[in-house]
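Only one chain comes next, encoded as structure tokens, the form predicted on its own.
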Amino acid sequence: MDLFALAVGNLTSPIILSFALGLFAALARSDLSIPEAVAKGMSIYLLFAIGFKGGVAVDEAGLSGTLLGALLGAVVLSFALPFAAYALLRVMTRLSALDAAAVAAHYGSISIVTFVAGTSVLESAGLSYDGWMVAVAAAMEAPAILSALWLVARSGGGRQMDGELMREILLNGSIVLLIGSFVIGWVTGSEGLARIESFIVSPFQGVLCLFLLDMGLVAGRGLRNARGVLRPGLLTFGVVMPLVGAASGAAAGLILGLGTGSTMLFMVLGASASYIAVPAAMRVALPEANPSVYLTLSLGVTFPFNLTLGLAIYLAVARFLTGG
């Protein structure tokens, strides 16, 4: 399957078209909306289902050197990517050190929805992947935030790192839910999954479509309201940085000897930008940073790029590198 066919197949999938519908509705100024409580409920559902199934996968596979190596690689990648993002931003844009660090944090952490979309692409292509990759995703949620705070502290601004701030970051709701449900799935295993399979397996794709519809609405509103914010340098960064992250993820996958599917997912994790955990942490840790910059860039530029073109590129590259 060539890159063009992969891209077309991805663009015509229900989850991508749902996102496109939301984006179009927002840009066309439709009154279509999803209540905030419903959107939050879908987010909770997706995080729980993703974490639980990942825990079950680890229980079935057992702890291994490959898994531990992947977790270590994920932490290192999450710590390192914000420094690359920060350097690019300082060269390509006129952002202050504070705003550049806040944006950089988003590009070291991950988008769990992009990760799930990546698994859907793999399933459509008939490729398998290691179920414990969700644990790798969870490991990449927080380290990038610490890197960003260090960058800000070095420049003499922002809130200083202390125990209370660490607690607020590490106990962020999405991180707690993802890791907590992962542990529950690990403890209860396949027997626990069988008990609630009808709840977290069958409805998953449908809920994901509705969630991406809401993400399209949010992204469209952000793009519509932040035209003056997204200057050419920032727009270019929003496309270049995912490719840098994906290359780093590919290197990690090859070093660890992962298969095509898991290497592709490592690339997806490296390429994605957070729009749930990190924005919440930035509001607490760096309240002076401009959210219209980091939210619009991660959700309005990088997220659509990854969904429409990035996933197909990452799969094609992973196949080439691994021979899968």
Second form
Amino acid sequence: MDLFALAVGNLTSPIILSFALGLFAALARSDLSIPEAVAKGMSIYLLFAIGFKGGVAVDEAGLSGTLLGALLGAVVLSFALPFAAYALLRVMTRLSALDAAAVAAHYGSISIVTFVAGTSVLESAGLSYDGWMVAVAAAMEAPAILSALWLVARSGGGRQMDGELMREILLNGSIVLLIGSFVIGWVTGSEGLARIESFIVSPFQGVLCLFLLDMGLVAGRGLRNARGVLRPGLLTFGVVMPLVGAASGAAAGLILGLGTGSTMLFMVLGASASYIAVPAAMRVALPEANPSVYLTLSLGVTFPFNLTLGLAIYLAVARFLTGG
Amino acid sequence: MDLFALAVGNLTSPIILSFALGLFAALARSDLSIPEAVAKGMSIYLLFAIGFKGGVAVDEAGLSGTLLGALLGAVVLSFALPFAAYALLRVMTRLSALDAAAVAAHYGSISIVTFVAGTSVLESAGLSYDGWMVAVAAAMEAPAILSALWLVARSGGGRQMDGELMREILLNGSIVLLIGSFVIGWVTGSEGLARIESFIVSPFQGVLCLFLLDMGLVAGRGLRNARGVLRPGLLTFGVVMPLVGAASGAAAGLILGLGTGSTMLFMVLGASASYIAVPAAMRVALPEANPSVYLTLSLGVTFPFNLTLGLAIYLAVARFLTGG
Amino acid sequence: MDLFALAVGNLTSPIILSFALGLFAALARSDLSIPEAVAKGMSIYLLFAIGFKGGVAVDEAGLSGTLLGALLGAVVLSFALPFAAYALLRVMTRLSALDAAAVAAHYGSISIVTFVAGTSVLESAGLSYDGWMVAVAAAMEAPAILSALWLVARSGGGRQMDGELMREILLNGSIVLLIGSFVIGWVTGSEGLARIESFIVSPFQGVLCLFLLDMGLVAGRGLRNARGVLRPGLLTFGVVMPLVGAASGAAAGLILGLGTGSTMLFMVLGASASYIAVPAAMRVALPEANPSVYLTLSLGVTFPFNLTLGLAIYLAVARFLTGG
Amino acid sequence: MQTHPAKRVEIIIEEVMEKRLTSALLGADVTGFTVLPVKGGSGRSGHWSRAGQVGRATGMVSVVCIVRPDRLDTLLEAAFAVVEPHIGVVSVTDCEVLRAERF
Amino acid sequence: MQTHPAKRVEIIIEEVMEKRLTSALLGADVTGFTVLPVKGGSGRSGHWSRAGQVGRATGMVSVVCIVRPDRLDTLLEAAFAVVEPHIGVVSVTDCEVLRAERF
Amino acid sequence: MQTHPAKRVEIIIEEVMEKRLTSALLGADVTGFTVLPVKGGSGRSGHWSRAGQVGRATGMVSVVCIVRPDRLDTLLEAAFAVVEPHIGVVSVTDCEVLRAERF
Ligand SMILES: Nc1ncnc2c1ncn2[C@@H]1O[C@H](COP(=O)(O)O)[C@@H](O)[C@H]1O
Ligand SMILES: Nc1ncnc2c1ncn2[C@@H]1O[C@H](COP(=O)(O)O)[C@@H](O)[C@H]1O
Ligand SMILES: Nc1ncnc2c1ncn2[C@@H]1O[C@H](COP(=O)(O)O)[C@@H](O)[C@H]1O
Ligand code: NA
Ligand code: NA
Ligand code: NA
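And the form predicted together with a further copy of the same chain, for comparison with the form predicted on its own?
Let's see the whole complex now, leading with the same chain.
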């Protein structure tokens, strides 16, 4: 019953409860809302902090040979998962090929907040992870988009990937900030950390609470506006696909011989679905795909599932597999 | 001269001086201004922090039987104070029935920043208070609006209260966030607090300073634009009514047998006037009432009075009455 | 090689690297951006914190007679530097008299972020400085504008300085906030500081990092849009003029007999160029001057130069001159 | 390029009334509109600015709505019912649109 | 519905000039206007964006002003005096308004 | 005052397409335009609001562009090429401008 206790402990953490509060407020049509600029500010803070801390950890622990393998595994996973998602969607739902490909791109990519929540769970459990896992996360952001565009092109639709879009995807703000602060953390090391620790370490969990409050609000508003969209087939997909992704992440972790913490995070990356970078790319590249399908699924179904149950499951499985 | 020393000590706190700086800057027509999004972000932070800490305090101290009584007293007070305010206004000023009712609604409701400043004064004085006073504060936000609408309806004006407006008032952002974070704090207890303490406790006073700087700016701008409105009668009301409200709050505290801290906060709630929730409700329900009257009175007169002199008086009286 | 080590140490601080990251992201046309409201919020925080800490330092150390002399020196310097800048520009570049005067105003005034970065360097080096140097900084903001307008008037152009513009310049937000928080810090002293220390002291360096990230983004965008403007002559001016300003600042420091830290900061003030207050004043008073010249020069050339090399040089020179 | 006549309606209204207005529009089958933020303004009830405001009592928004000419009256009636007791400005301009089938 | 002819004047002007413009309008007895924020733009002096800006030197605002036709010239003269040496765009459109008594 | 006829084009388009649109405009030698932020809206693809959003997938912007009448077609063609497969509304209004030499 370890898993159960963990799930309950996780469910009653301030982080999850803040998300639930936001969800409740939006569904009850409260006018509670967080300004767009503040939400963006918090996301910049979280990306900077998680990247920086990852870099410092690498500076302290040194780079094991595993990093390159992990990056490679991440890219392969991000390329491959959309195919699994696409196949599942075509079987489980009646989405068009175009919509299915657009959704699939989200599941090959990742959600950095889910990753951050995963590191919180690890910390609570007293487990450590490799600092370079943030680089692995960054590496998984973009490849899935290419797979999705390929799937669309194959079925005769979509527009060609132009260089401009490619540049936009690879240099999108989240990737640049995450990698950039990772490098800064690595270069400045623990001395650098000491100077800004009381900014990026101490208040981190609190900012995460308010950010999740906001995500609950946005997800709740999305669910209200998209009631018609969420057929049972899609809902099921939104819960099954993360498990598939997590299983692939676990396989990658085992093959690479990662520790418990990093394996769990690899599962989280596999399981999570993008809700920032990929939707924006889809609006540009596949304008005919229905955004309320992919946004609702990613933010309204898979994100809450991962946050509430998924993380506990992935940790338990990672422990079991790695004997951690 | 205890009261005097307290007033001076209070007047030279960074919080009050920040408010004064904002007031000065606005009256001198400096272009200093805080972006709307940042101001809203700070208010969300303050509500979340004060609610959460209240909930944790309840978890630690347990719920005494007093809470229910206090909630009931709060609702009664919020319903009743608008009648006193309305009567005073009709006697002391030449406001129309409509404007008088709109102003009265503000004084039955509360200002959460004044409450927060009250808790700061208590902390400086080394006094504690019941954590559930934040729930009491939330309970006083809305009832006064109903009294005011009833007063208007009786004199033949106004619009009927529709279900939509009722929902808006009861689920307005401040109430939902305050109650929500109170519940989160209660559920997660001191373990939850430990995780986010360096976000919601340590920087609290500093954020309050910047927030009061902003309130000074907004109040100063309001005073400049509403010079014509503030006749002597209204000005006097803006200082007398808080004393009436504080007296009622003191009575409630004594009847319920509250301690010094909670009695003082009850006085603060009675004395303070809303400047967020009630004005918005008045724009919807009583569009013909003049907003510059009630906004200027609440934010430009009563708020500064409470902040500078009121809090010191209420603390002294609460100490005297409860022997604390 | 002390200077070299210092420069390298400075170059690999999180602060500088954050600026470099922003610069890189903008030049690579990443869509990374910090919302305007958040950037303004951070600048308000930095001004409030630096002013407050300066005031507390004065309360603790007492006011030496030097302050008045330093203020006087600051005003003289701010009046005088534009003439030097104007002469250099007319010799080194082909800017019109109008554009040259507009640029000159920026170099007589100051950049408060450069000042803040200077205090960081001092702290890292374990050196202290007089708290009232923030008042000296404030005193240097405005006089340079008058010199520039006089230069333009002499050459027959420009508009007359009206009272309204004068008021705007003297009461501009940065000056009011800096002086205001300085006074608050002075009045409340170390007792006041204790209450808000974990807001204005601990997270300061971290906020500075994100603010410099933003400045890098803005500077990079400016450089991209103003490629045509930056002729070699102008570029050289952007590096030479800070050295002239720093030399004047050093002279002022020596004449006034300031310590190493304050002398270094006086050099920083002389060397730095305004990018907030003066550009706005120039838009109003000299609308025909080309803003991309002065903005690019100040933010895109001189600011990075000061940040990366300048500060290290000024510290070394200040140490040498004062024997500190 | 081929364009088609349409009407551009701009409704400047209090932020607190935004949801009521858009519900009324949707209720009248006007499903296309765009809401722009407003920074400040001036009118018979004086000058105002959103700078530093936390409450919603003093803000306005601008709702822009492009409709086929024959839908104008329905729109104006729906809007008027909401705006009537409130402050707010309704203006209508003739315009031409691309892709008329969207309106 | 009954509408009345009016003029919609849109003045896109530098943020630093906003207060001067609105004072000039109020001075010319034009008391109704609404100020919209602007995110960015492009003109002869190049491209700009407010993203991440702290200073006010590069921003613009859009001032929308609906007036009775016979007040147009007063308004334009007041506006022109402010805009003249500065960058900025003034455009006038014919429109129809509800509740003419408000203008 | 002396005014000159011109066209006011308003293009409401997805934020993700903003840069592509303005590049197309600049490419067609339309160098003057102003971008306004948008708070929310509604259309055939439903209701949306920017409140609390971090991503850019759901936002729109409004690009206002004032041109000489003879430049209108070039502008519309450039804009249409970008807008065509995307959601977005293009409207054109007749207007009068001061200082025609600027356009
Ligand atoms: N003639 C007008 N043109 C543009 N906006 C106006 C006009 N009159 C009023 N407004 C806007 O509507 C708000 C309320 O107007 P009022 O009810 O006259 O105080 C003002 O603050 C402006 O934002
Ligand atoms: N033709 C135009 N249409 C719309 N806005 C314009 C136009 N021309 C200039 N602007 C705006 O005015 C600003 C300054 O223009 P300019 O003085 O030409 O650089 C630009 O950045 C735009 O925001
Ligand atoms: N008729 C209209 N008038 C004004 N804005 C519109 C109109 N139709 C659509 N929009 C805007 O364009 C967005 C997308 O429209 P749609 O493609 O119909 O969903 C909407 O959310 C609105 O912001
Ligand atoms: Na994934
Ligand atoms: Na009250
Ligand atoms: Na200088």
